[in-house]
Each structure stands twice: as structure tokens, then as C-alpha cells.
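Coming up is one lone chain in C-alpha cells, specifically the form predicted alone.
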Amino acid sequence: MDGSALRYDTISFLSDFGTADEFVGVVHSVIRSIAPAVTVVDVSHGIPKFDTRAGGLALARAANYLCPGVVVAVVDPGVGTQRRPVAIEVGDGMSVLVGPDNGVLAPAVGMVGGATRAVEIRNPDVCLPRAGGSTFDGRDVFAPAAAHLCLGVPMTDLGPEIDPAGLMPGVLPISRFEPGIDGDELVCEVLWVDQFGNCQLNVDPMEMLAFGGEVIVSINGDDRIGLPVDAYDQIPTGRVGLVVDSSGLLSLAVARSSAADELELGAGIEVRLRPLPVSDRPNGVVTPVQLGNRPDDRQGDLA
């Protein structure tokens, strides 16, 4: 088929399948057998097993940069149960997200402006006949449904329309301020640890402006002084840096090493930030550091 005739020419694929088994390759091949002109982009297959929150966060981080098209996200501990396989349209048809209705799609859908409609994938004509049990919906349901969408099959041919308001939401923690000894403390948690050991917090950099420079980073009662910097290599040896990461959120980092290892941090661990008392600052001088603003709020390329 001529690629110019495709409704969508790109499928972005994320999963917790890893690369040791054949699962990712099989999904690629199923897509190619139905829509050979489609390009498949592997976003990640290293999502921690069964971790729908981590999968949803990864998809949300990527959403603004994915090509318009179909997104297949398979982090599916409930495969084979009553959880629904769904296709969710965003941007009035600019893109469609396909996967289980378990919250993994919700953060990305919210990131690009919300769902315009959704269907439950039920039509056996757009799925593969099962070779055995119902344990591989990535191969049997999501890959063929995505490929058919790329060929121009209407979303409503996949199955009945459902109310987008009834889709499973993604649950994300919200940071909050609480009264503390040295003023208000910002109570937050680690959302994600990247492969370098940098620890992303659920903190908008604007929340830090009231602290005016260095802060105390408290983890399980252990206090460290955190220094706001613009780049990882500006972090002095032995110090904890506060860096605005590529997603526009605050992250904890250390110089050319793993903050997760040094600070014993992982996803879901609580972190408290509070202002460093003036008496503890060098020469009693307060030196505000501009952390920078988040990228302009915008709907991403998906929508």
C-alpha cells in the first residue's frame, strides 16, 4: 500500500515487555502484516513490570513529542480479566491511543487536552484469532486494532462508543505545603528515577520561588542542603542539586553519579523541602537563584 493513502503513518509503542522475549518483535510483525507502510516508533519497553503508573508517566512525558498517529501502550497486569481494551481519540482525530482501560493512557490523554471520544475494542474482525489463552492482548487486540486504524478503518468499527468520562483515571500525587519549624515545607515525592539516577519530583519549579535559593532536602529525617542549578555539571561535588529537567519538573541530582543511590531514593518515596535559615547561609547572605519557568502550557503534537 502507498504510505500516502494511510490515515495515520506512525504507531508509537510503549510497554513493559522488555527485550529478552519475543513479545516486542511479534507486535511489530503483526502491525507490519496488516499495515506494512506504517512506521513503528518504540518509545520504551523498559517500564517496570505491571507498573501502570510508571507507564502512564512515561507516556505523558513523551506525549508532547510523539508524531500524530496511533499510540499503543501495553502495561496490562489485568490482561484476560474484565478490564476493557479501548481506543481513545484526542485532538478530534489527530491521534488515537490504544491500550487497556487501567489508567496507563490517562496521563497522556490529559496532557494533550483530553479525549474527544472513545470506543471499547470488541469487533473480532479487527483482532487476531487467539492461538491459546487471553494473555497477549498486545498481539491479538491492540496491535491489529492500531494497524486497522492506520489503514483508515473508522474508530466505531472497532466496537461500541463509550463515555470518555467513565475511563479509568490515572492517579498522580500532588505536592502540598505544610507548616514547619523554619516556615512552610513543601511535601512531595519522587515520580520517576531515570537511568542516570536523577530523581524527578512532582514539583513545579514555580513552587520553589518562595524559598529564595538553597533549601533543605529532607528524606526520612536525613537533611541535606540542596542547591538550585541550571545544569547537572554545575552541581559541586558532595552537594545535592535541584535541576529543572526536560519535562519541566524539579529533580534531585548529584555530580556525575546517581542521586537515587546516594540519597536512597526511589519512585513513591516522600521528600520534604524547606527554606535554609538565613543564619545557615554563607555570611548570612541570601542569594536567590532563578530556577527557570516551565515550558509554555501547550497541547503537544499528539493533538
Second form
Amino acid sequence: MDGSALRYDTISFLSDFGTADEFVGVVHSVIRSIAPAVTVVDVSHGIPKFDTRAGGLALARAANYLCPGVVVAVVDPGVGTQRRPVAIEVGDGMSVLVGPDNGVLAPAVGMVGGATRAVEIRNPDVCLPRAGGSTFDGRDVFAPAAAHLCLGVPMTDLGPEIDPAGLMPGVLPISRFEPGIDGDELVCEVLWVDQFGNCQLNVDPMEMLAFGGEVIVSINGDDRIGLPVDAYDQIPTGRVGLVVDSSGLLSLAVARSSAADELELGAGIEVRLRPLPVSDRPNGVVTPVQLGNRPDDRQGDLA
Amino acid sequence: MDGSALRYDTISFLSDFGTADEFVGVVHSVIRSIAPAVTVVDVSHGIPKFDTRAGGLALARAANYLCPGVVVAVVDPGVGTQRRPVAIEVGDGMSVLVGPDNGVLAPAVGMVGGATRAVEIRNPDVCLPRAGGSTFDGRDVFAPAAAHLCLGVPMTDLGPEIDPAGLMPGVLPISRFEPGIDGDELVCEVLWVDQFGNCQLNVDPMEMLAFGGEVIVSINGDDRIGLPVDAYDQIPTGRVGLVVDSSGLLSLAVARSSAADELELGAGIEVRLRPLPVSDRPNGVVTPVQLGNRPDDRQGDLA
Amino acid sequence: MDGSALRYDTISFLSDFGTADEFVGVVHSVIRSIAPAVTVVDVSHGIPKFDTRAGGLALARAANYLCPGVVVAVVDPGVGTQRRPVAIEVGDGMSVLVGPDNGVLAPAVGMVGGATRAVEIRNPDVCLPRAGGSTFDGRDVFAPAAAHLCLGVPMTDLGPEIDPAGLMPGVLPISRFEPGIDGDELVCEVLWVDQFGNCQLNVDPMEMLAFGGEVIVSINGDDRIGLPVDAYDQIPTGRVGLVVDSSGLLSLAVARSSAADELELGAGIEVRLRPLPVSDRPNGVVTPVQLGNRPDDRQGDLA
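Mind sharing the form predicted together with a further copy of the same chain? What's above is the form predicted alone.
Now the full complex is given, and it begins with the chain already shown.
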């Protein structure tokens, strides 16, 4: 069979399985055994273990670039419990997202316009017989269900329709303005630290327009000056850069090193942004700021 | 050429190469250069370096899920020495396993019914000319031999037939019952720690039936109560769970964390299991047991 | 469409993206969206972050094994700055290398005979519209440009031709002979430490012929005897082996462990080699040498 007879010819696959064990390879093998002409694209398998929020965010960041088809996302600490295995149709059948109903699919579903239909996967005919316990639904449920969808099995053959409104939502933090010492501060948090150490904030750069130019970045009471730049490599050594990243969100970065390490940031940590007072930027002169200042040695940071 | 002209259309590939270097990519490229219509499925390249036992176990766990075709397994500390490069046919030609004759293939061969034929790979026409030393037989011998098998080259063209009975066996530890303080104990060991930290034991859950309910898990003289559960997420915080894993073997696990870290376990470490005495479980009350107890503070664990 | 209508049917892809984030998966998805019949072969995504030299060397080591087609290499600390995105044709169109003009492509281009043509990628029609900042040219520029080349878009449609002589060269260290205490020494350096800890030197084994047999390996003033062997597993425990590696270069190795760890070596560190004086090898007896000697306890090493 070539790809032309398939309902979907691509399965995009994300998990927290890592690649040291054979889990990912077994899922690929199961898909290929059922639907040999389907191509599997690995989105990532390095999601932090059990972290459905991180998995959901990664899938959402990728969503607009994935091939139409089936998406399998397995970050599933509740495997074997009552959490439901689901298939969620988007775009009236353009794509179907398959995984546990624990929020990991929700941000991507929202990103591409919301669910048009959903089913709970219950039909044993689209699953593998279990060789052991119910600990590996990626292999036994999600991969074979996805492969069957590619072959053209109707979604309603997977199991009973469920109300998309009842699916577990993804809870994303919203940034907000709060009154601060020098006027309003934008209270946000780190959504994601990538492998380069860049720290993505839940901030649309448009929110920052009124701040104009440099910005005070306050982390755990420690203030640094953030310099808006267009590219990572424009950040002077020792400075904190504010970059619009490839998702269109504001990101903290440093020059050829890890902002997360330098600023002691991780996903979920609060960051506060406020405009640099005009008195602190006479003649466009920038006060040098050392990275790595800690609360006990930060006096003079913004002097 | 499309896939229909191939003798085998899938090569499943496992190694200890890791993915930081270009080794895996070069093997893929060599296969594709010789047999462009073949799909390569990466089983895992995160096998601990030089660990033929771990590689053999991973391949055996995956074996029943792999696509029929050629399997290449390269965990090969003896590369360049007298150890033989071999191709082992199983299922009368259903699949062929290719790799060094050092035990890494043996558990998978056994898992799928044993060898029906074997050859030593010696024919330079199915190998690449060496660009340097004999340090990368994955690239120079195993990948091209596997690709030629996919193209339909008969196995006997790879080299002389050898007696499958003379292949290096995989040595797997057998669990056993031994008399202990409170009756028979099941003496087993950790076969594998997966990336979630779950510790697979060489124990068929059927062996435990007579124990009934909770079990004392003794590690290096330190006792904890193991709670049989159906799913990882049913393990209460601070408890040790006994889960039938996806291979059908008994596994030690803890709630959303690493049992290997909590219990200081690794592959090859001995674990002893015995029934929890009835006197210790009146009214179904479970004595709380803290994880992370160390020999010097474990008094009272089972009081 | 099947592969036969393609100008190129393979994209070999190398980067420093790692695999924990979704970057690699997004690049695969972009390529597949534009040119679904193309196969992407991952050469490696574990290049040390920002290390264009290491990326260039990895690509050069792989170059002779890659499938003809398009090569995408993204190690790109200067993304978003004035560094040029380029496509470099080699072999009169046999292959095209796509990436930033920062030296990462240069060693591979040299390895396969040099550039026959080059263009700067400027045509927005072969790129994706940017969703955010200019921080992910792998997704927005290199992947779509490569996919368009596969579809048959002429290279000159990517942007204006540039002089290949003006491309950023890869700077590779050359080993040299210098007068030493016991005659000429070969002064070289570590090009690459692989994941097994083997340390590749910029030394063609032919240069060592005159040394004959064992060699003194001097690292930061600390001398050890290096034993020429044909295979890693011929290195006695506690000894340093000299192996001709799979690239045909001289490599320092130890038995089933990491030479880099034992010898405290990393890429770029200088190593000096000189013949073992004949007086030190009477009757072929080898003086045992412990690994891990440090400067303060190394007296007697070569006694």
C-alpha cells in the first residue's frame, strides 16, 4: 500500500518517554506494524517526566507547524487509572489528537481552533492485547488507535462520543499588571526554559510597548536591566536580553550561555517587569550590570 | 524502487551509540545509500555503553513488537577483535538479527523462538571498505550487511553458515526461593531501571500469588512494605508499589518519582521478597513506611 | 507524489538543538509539509551548543557516508544578525549544503571537493513567514529552503549568487613537529571526544610511522606510554591505547572506559607525542603505567 490510500499519512508523536529506553522505538514499531505507509514524526520525547503542562506547552508551540494528520501525545502519570484515553478531532477532521485526557492535549487543541468532536477510546479492536499490566498505554492504546485512524477507521469506531466541553482543560497562567513602586508592573512567569537556557515568559511583546526601551526585570526581588534586542547575539556579555522568540513571546536570554542558569530561573518562577525610569537612562548610557548578582551583593545594580 | 521489491522493508536498530555523536546518523545514511526504500526504526541508542546484557534485555522486551524484517543491534565492546559478526535467522526467515556474537542478540532470539540458521558475516562485498581502523563495524559491517539482506541478498552470501548452538548465549539471572526468617523468600534481582526509575525484577507475578496482598521488600537488609497496585498512580506517597509492568514482570515503583533513587537500586542488585506476616496487617491497617530510610535509621520500619 | 519526481529525496540534518525541546520535530514537520516524499536523516542534534567548530567536524566526519541530496546544518549562535544564510552546491549539483555562513558547513564542503556554486538565501518565497522574532532560522529559513531544493526549485531562485571563495572557512588546527627533549615531538590537539570518551587527534597515523611501536603521550607535562593497538578491546586495563579510529585518525582510548575522563582531555587540548626511547623498552617489556596519575604523583611514570 502506498500513502495515497491512507486517511492520514503522518503521526506526530510527543512524550516524556526519553530515548534511553526502547519505549519510543516500540511505539514506532506498533504503528508501522498496523499502518506501514504512515510516517511518524517525533516532536519530542524529552518532556520532563509526568509534566503534562510542559508537554501541553511544547505541543502547542509546535502545533501550527505539524503536518495535518494524527497527533499522539503521551505524558501520562495516571496511566492505568480512571483518566480517559481520548481522541479529539480538530478542524472538522483535518487532524485528530490522541492521548490521555489529562490536559496535555488541551493547549494544542485550543491553538488550532478547538475540538470539533471527541471520543473516549474503549474499543479493544483498535488496541493491542495487554502483555502485562496497564502501564504502557502509548504502546497498547494510543499508538494502535492512531494507526487505525490513519487507515481510515472512523473516529466513532474508537469508542463513545464525549462532550468536548468536558475534556480536561490546560491551565495556563495569565500575566497581569499590578501597581508597583514606580507605577504598574507586569507580573508574569516563566513558561518554558529551552535547552539553550532561554526563558520564555507568558508575555506578548505588545504588552510591553508602553515600557519603551529598557526594562527592569525583577526576579525574587533582585533587579536587573533587560535590554530589548532582535537577536540573541546582539546581547552584550553580562547583560540580560529581551528577545521576541520563535513563538512570538517575550524571552529572557544572555549571550551564548544559559539565562536560566545565570538568573536561576525555571518553569513557573515569577518574573516582574517595569519600565526603566527615565532618570536612569540619561544620554542613552547604559549602566553595566553584572550577571549572577545575588540578593546579598546586588546593591548598586541600578544605581 | 518502491518497498514492494524488497525482501525486508524494515530495519530495527538498537545500539549504545547515544545520539550526541553522528554514529547513528551515519548508520542510517549507509543503509539508505544501499537500500533507499527501507525504513529504519530506532529501538534505542541509549543502552549503557558496552553493556551487552542491558542491550540484550532491551531488545528482548521490544522483540514481540518489532516489525518483521532485519534487526541490527550494536553493543560491541570487542569490535575489531576475534568476536564474530553474525546474522541469525529466526522464524524460518521471518526476521534476521545482525550484530556481534557477544550475547546482545541472544535474549531476543530466544524470545521469538530461537535461531533457525546463522552465518558469520565475512563477505567483503556486503561490507563497506574501511576508511580507518576496525572500530565502527556498525557502519562498515552490520549496516551494509543488513541493507543487503533487505535487498534480497541470500543470507548465505554474507558468509559461512555456523551452528546456532555455538552462538554466545545471553545469561539471565533466575529468581529462586530460599528459606528465610519467616518462611520462604523469593530471591530476585533488578533486571532494568527505566528512565522513570521503575525497577523491573526477574519475577513473574504468578510466583507471588501465594504471598497474597502486601509483601516485604528487602533490599540490602533494609525492609519495606510493598503494596500491590494496578497502576503507578495508585501508589500512595511514601509507599513502595508492586506493579505488573508492560513486559508482564513485577516492578518496584513509587509515586511520580524514581524508585531506583528512593530505594538506591540499580540493575543487578539483589532484592528479597517475602509475605507480610498476618500479624502485621490487622484490620487491613497499613503501617506507614517512609521512603528513603537508610540502614542507620530503619528501626521500627515494620513495627 | 512519490520520490521519483524529486530533485533530491534526502535531507541530512545536523544541529545543536538537542532533542529535549520540539525544535527538531518542528523542522521535520516543516520539511514534510513542503516536500512530503523527502526522507530526513538526523545526523546528530547533540552538537555542543553554539560550537560551530564541533558541528563542522561532525558533519565532515559523516560527509562521505551521507546520501546525495540536501544537507541542513544549524549551529547558529548568530541567528538574526548579519551572518548570511547560504546554500552551497558541491559536486556540480550532487548535493547542496544549507545553513548559516559561519564555518559550520566549511569542513564538509572541503571534504567532498569544494563548492561549485553558492547563493545567499534571501527569497521570502522559499522561507516561512516569521511567527515571532528571527530566532529560529532552522524552521523559518533553512528547512523550507532545503525542502524547496528537493522539489526542484533552482538554487538561484533562493537568492543571489555569491562567490564561494568569500564563504567563512572552517579553521582546523594542523599538527606539527617541534624539537623536544628526545628529538622531534608531534604537537597535536584533541579534535573530538566521542560519547565513549575516545579522544580523536588531528594526526594521520602515517605521521607516526617513524616512531615505531610505543609512544610517549604527553599531556600538560604529564607523560604516559601509549600502546598502538588495532581494537579498543586490546588495550590492557590501566594502559592508554593508540587506535586508528573510524575516520582514519589517531585516537587515544582506554579499556571500556572514557579516555577523556581518565586523561582529563577535551576538545582543543594540546597533546604531544614522541617515540619511546629504545632504552625504555628492553626485551619488549612494558613498564606498567597507572591511569589517572596527576602532576603531583607522576614521578616514576616512565622510570
